[in-house]
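Starting off, we have a lone chain in the form predicted alone, written out as C-alpha cells.
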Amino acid sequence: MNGAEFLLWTRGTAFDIAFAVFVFGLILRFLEIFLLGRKPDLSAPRGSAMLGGVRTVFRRSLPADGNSFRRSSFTIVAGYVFHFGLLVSLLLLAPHIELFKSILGFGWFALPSPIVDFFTAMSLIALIAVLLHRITHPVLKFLSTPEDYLVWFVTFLPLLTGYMTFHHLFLPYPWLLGIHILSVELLLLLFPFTKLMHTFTLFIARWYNGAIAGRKGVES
C-alpha cells in the first residue's frame, strides 16, 4: 500500500467504520443515561429549574473563586489553554471548516493558518505539561488509571499529527495526512466508551444539578 492508497483508505472505509461506531456509541450512552429516569418532584417549586440549570452550566465552567484558583492554578490554566487551543484548531482551521461544510452544508470564517498553528502548539505544550504533572504529583499518580493515560494519548495524537501534517514533517504528505485522519478515527472509536464522553455528559450533569437546585430556589 502506497501513500495515496493509505490516504484513500483512511478517508473511506476506515472513516465510515469509525464514524458508525462513534454514532452508535453516543446513542447507546445517552440511552443509558436518560432511560434511568428520575423520580417526580412533588414539592411546590420555589424557583425556575431551567434558569437554575443554565446558570450552573455557566458558573461551573469558570473557576469557583480566588481560593480555588490558588489551590489548582496549574490545572485550571493548563486546562483552559488546552481546551481553547483544541477548539481553535478543530473549528477555525480552513481545511477543517471545509470538511464540516461538506457534511453540514454550511461553513464559517477561518482564522489565518499561522494563528491556528500557534494555538495548536500551545495546546500540545499544555497537554505535555498536564501529563508531566500527573506522573510527578504523588496523589494524581496514585489516582490515575490506564484509561486516563489512554485518553491523554488519543487526545494528544490528532493534535500532534495535525501539526506534523501542516509543517510536512518527517514523512511524505499523503502519509502524514492519512496518519492524522487515522488518529482522529481512533479518537472517534474510543470516544463514547471512555472518559472522553464527559465532553457531553458534564453539561448534562451540571444542568441537572442546577435544575434541581433552581427548582428549590437555591444556588448551585
Second form
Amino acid sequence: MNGAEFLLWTRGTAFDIAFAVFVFGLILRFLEIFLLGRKPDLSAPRGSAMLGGVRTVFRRSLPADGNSFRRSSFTIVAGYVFHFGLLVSLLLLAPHIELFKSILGFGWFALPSPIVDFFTAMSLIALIAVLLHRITHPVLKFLSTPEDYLVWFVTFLPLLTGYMTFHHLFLPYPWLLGIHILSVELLLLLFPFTKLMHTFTLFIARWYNGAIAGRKGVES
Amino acid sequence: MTTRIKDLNTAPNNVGKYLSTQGISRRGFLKFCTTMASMMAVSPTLLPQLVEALENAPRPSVIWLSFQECTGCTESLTRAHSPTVEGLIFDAISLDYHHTLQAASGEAAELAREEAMKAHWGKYLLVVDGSIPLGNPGFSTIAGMSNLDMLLEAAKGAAAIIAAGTCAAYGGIPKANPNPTGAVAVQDLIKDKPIINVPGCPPIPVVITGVLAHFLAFGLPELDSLGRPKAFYGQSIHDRCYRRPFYERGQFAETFDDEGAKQGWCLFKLGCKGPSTYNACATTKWNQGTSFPIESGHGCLGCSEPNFWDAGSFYKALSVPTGDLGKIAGYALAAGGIAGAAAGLLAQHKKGQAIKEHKIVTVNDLEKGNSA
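Right, and the form predicted in complex with the partner chain of this protein, after the form predicted alone?
Complete assembly follows, chain above in first position.
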C-alpha cells in the first residue's frame, strides 16, 4: 500500500466504518439515557425547571469561584487551555470546516492556519501537562483506570498528527494526512463507548441538576 | 562556437556532436545544462562534470513501447511550439522504436525493434507509456503480440526502464475502478531492472528530458518511495504554489467565479489536490513556462499520484471523506435507534424489577443478629 492508497482508504472505507459506529453509538447511548426517564416530581413547582437547567448549563462553563480555583488551579487552567485549544483546532481550521460542511450542509468562518497552529501547540502542551499531573499526583494516580489513559491517548493522537501534518514533519504529506484521519477515526470508534461521551452528556447532567434546583426555586 | 563543440567532440555519434550539427550554440547548451543542474538540485561544482558528461555521452538507443495509453505522453513530449534545447536533447537520443512516431509499420517496424534490441542488448533504455492489461492478453496487442509478452521480452535486455506517464508508472486511468482490463503498472511486472517512474497525465516534457540528461550524465537518479526522481518529485505542488499564502491566511475561492477566484485565492475548497501531489508543475510550468493548472484557475487533479482517478471527486476538498455520509448516517441512525430502544426498554424493565423486589427494611432488621 502506498501513501495515495492509504490516504484514499482512510478517506473512504475507514471513515465510513468509523462514522457509522460513531452515529450508531451516539444514538444508542442517548436513547439508553433518555428512555430510562426520571421519577415524576409531584410537588408544586416553585420555579422554572427549564430556566434553571439552561442557567446551570451556562454557569458551569464559566471559570470556577475563587475558592475552588485555589484548591485545584492547575487542573482548571490546564483543562481550559486544552479544551479551548482543541475546540479551536477542531472547529476553526478551514479543511475541518469543509468536512463539517460535507456532513451538515453548512460551514462557518475559518481562522488563519498559523493561529490554529498556535492553539494546537497550546493544547498539546496542556495535554502533556495533565498526563504528567495524573501520573505524579498520588490520589489522581490511584483513581485512574486504564480507560483514562486510553481516552487521553486517542485525544492526544489527532492533535499531534494534525500538528505534524500541518508542518509536514517526517513523512510525505499523503501518509501524514492519512495517519491524521485514521487517528480521528480511532477517536470516533471509541467516543460513544468511553468517557469521551462527556462531550455531550455533561450538558444533559448539568441540565438535570439545574432543572431539579430550578423547579425547587433554588440556585444550583 | 559550433566549431568549438565540434573540436571538443571527436567521438562520433555522441550527444554533443549531434546538438552542434543541429545548430545549438555552446551558450545554448550551457544554459540548458545550468537549468538542468539547478532543477536536479545538483551542486554547482558538478556543472562542468554535467556539461562534459552530456557532451560526450554516446547517443543512447531508446526503445519506446506504448501500451494501454492515449498517446498524451508522446504528444506532451513532441508538441513543443518552438524547438527547444531540451526538445533536441530528446531528439539526440537514438529513438530506434516508437510505433507512433516511426514511419515504418507492421513487420518492418517490429524487425527494427528486434534489431535494435539485439544490437544494444543490455545497454538500451526502455521507455514505456501506458499500462499492461493482465485480464486478457487480447485486450491490447502490437503486431499480434500481447503487451505483457512485449514488455517482458524488451525488459530483459534493457539497462533501465523509464515508466513515462501515470499509466505506466501506477496503472493510471486504465486501472481506475473497476479496472476492466486488469491493468497493472510496469513495476508490478518487472522486478529485476532499475525502473524510473516519471508520472503525470501527461508528464512535464522538461522532466523527462531532465531524467534522460541525468541518466546520461550521472546514471540513475535518486528515487522517492514511489520510484520517482526526487529532483523533480521531491516537493508537493502545495509547497511550491504561488497561492499558498492565501491558504495560510484562510482565504479561499468558494466557487470558480466568485470574488475569491477572481482575486486568485487558494483553490483547496474547490478540490485542489496540491497538498498530496508531488510534481514539478509549480516550478517548471507548462507550455514553455507559461503557466500551470492552478495559475489557470483550476485545482490540481493530483495526476502524478497513484490512483488519482479514484481519489474521490476532483472537486471535493482533500479533507472531505469520499463516501456517501448521508446514507451511512441514515443506516447508522436506524440501527442505533433500534438498539437504543431495546437497551432503553431493558433498562426500564430492570428498574421495574428492582422496584418490585424492593423490600422495606425497618430499624429492627438492621439490629445485630437480624442483618443476616
